[in-house]
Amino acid sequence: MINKYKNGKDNMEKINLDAVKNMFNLEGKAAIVTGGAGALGEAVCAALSAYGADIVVTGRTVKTLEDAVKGIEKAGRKGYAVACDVTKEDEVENLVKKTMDIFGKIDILVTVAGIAKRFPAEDFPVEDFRQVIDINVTGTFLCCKHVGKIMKEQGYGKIITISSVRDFAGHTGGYAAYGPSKAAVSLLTKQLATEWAKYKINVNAIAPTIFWTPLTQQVLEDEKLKKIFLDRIPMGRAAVPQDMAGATVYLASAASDFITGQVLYVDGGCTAG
């Protein structure tokens, strides 16, 4: 362990070198990553099998999942889709269990699996409130659930939930369900961080703001609409999938060791003033 104080500052152990250029190794890691259909799933998928890891990656259908297997597999790693709609337990059970059968353990979870639907807070279809409630919260705390079981047996693990900058402000775009369902997400990363910590499981969220993908295009197409969301960005832009690579692989790996209960916000800024 690096940096590791005993029983006080003359027992400190001398950084290992050779652990410190490759904390970020994640060769011979398994992983399952949720919501691989996506552009954010597939950008984790790609930064964790850059660095090394096998991916068990999920989507309501095998078939949208192609081209993250594709990914994982040209970067010389191991790729499996399973299909599994993350707001039915029995599917979440069975993800874990052919996960279990393929690797022998998991590693890594991250879970990327989410919806946004966006109407006025007067307007807003009560059945649509609830199905982004549903697969943003209750789709992650199953995974969350299911896979914790594993890592408490291991005795480690690192779970990554995705949240949003949306988790600590209001905004005027009609994030009624959204903005809650981010906020839980982030409360329920510190609560199981909280309650697993004693079984060296790392559970942190990353909260990105805006990403170009094609479901913010309509979004960042219309130039009033944008203009609203990037004049809240210091750094000027939306974000781009890439951008989740770094955090993703720091919060999978073995730099992040003693980093827990954490929300990374991958924002240009906007959380900042």
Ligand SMILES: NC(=O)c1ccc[n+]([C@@H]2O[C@H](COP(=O)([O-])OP(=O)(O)OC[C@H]3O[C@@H](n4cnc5c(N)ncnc54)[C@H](O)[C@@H]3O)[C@@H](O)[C@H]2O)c1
Second form
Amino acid sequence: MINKYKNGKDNMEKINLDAVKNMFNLEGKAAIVTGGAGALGEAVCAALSAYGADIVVTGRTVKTLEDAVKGIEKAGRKGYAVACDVTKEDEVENLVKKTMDIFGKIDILVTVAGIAKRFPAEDFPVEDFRQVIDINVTGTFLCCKHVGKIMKEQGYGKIITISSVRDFAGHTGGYAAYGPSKAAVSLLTKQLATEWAKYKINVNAIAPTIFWTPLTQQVLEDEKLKKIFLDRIPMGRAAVPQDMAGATVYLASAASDFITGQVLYVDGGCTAG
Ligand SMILES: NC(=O)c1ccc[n+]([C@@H]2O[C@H](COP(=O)([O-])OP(=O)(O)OC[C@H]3O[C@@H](n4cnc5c(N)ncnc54)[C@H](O)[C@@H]3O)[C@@H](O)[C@H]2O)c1
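Got the form predicted alone; any chance of the form predicted in complex with this ligand too?
Everything in the complex follows now, all chains and molecules, and the chain you saw is the first one.
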């Protein structure tokens, strides 16, 4: 069909329906998921393994990763736990080395590790501010930097960073560190996408609205704040970890081969209005 648009000349690639049907398949792919002990990290591991990926899952301690590894194995895939503090460059290098020892390649990186701390800006302790920036921004950068080197050599890779709907607008809830950190994650995503497109590395972000996880416990327990959040979501509910699955598989798979530098809001319409 497509060649009709090229003056009737049969010189454009025709759509391959078998490839289209198979484009979400991740069988044989090797992934790293950071922050795998967290709620969203586990959801990301479940989604990738359900579509066939084997995964090295990371957190600061291996003990906390048992559930994520069990979930990957339940899906019939290989799961490995490697300890890594994403703010420490030597630990990130070790994570990449160990993953290469296990899989011999890295097809997919999902940088889920992150924290949120909320205080009124005028009272925000600088050490807490620095910690949020260090984990969310520097941690994401270091994982992308070292996995990116491997992907550059491979001439292939899919990187998914985790931003937030807080990446582009302020909020009354004390987000002086978290909001700017996620704005930086979104721009880092676009920066890497532009630098690495020539190596066939896709770099995209998923920007979720609020999920009820330990990270958002503080908001959940504050009825007034909870109402402010939910009133802003046209679909009228918070996200559930399962909402991450479709976006993750899409951005990790061949279905998104021509998509890079995008921030995909998984937000029930929150940023639409
Ligand atoms: N929960 C939400 O509503 C929501 C909304 C938007 C974006 N996000 C983002 O999603 C990501 C995951 O959030 P979550 O709700 O699953 O939180 P979570 O607290 O359940 O998980 C975060 C994980 O990151 C790990 N982590 C923190 N610092 C680390 C470090 N230095 N090195 C390695 N691992 C570290 C934690 O141990 C934890 O396992 C975060 O980046 C968060 O900002 C969450």
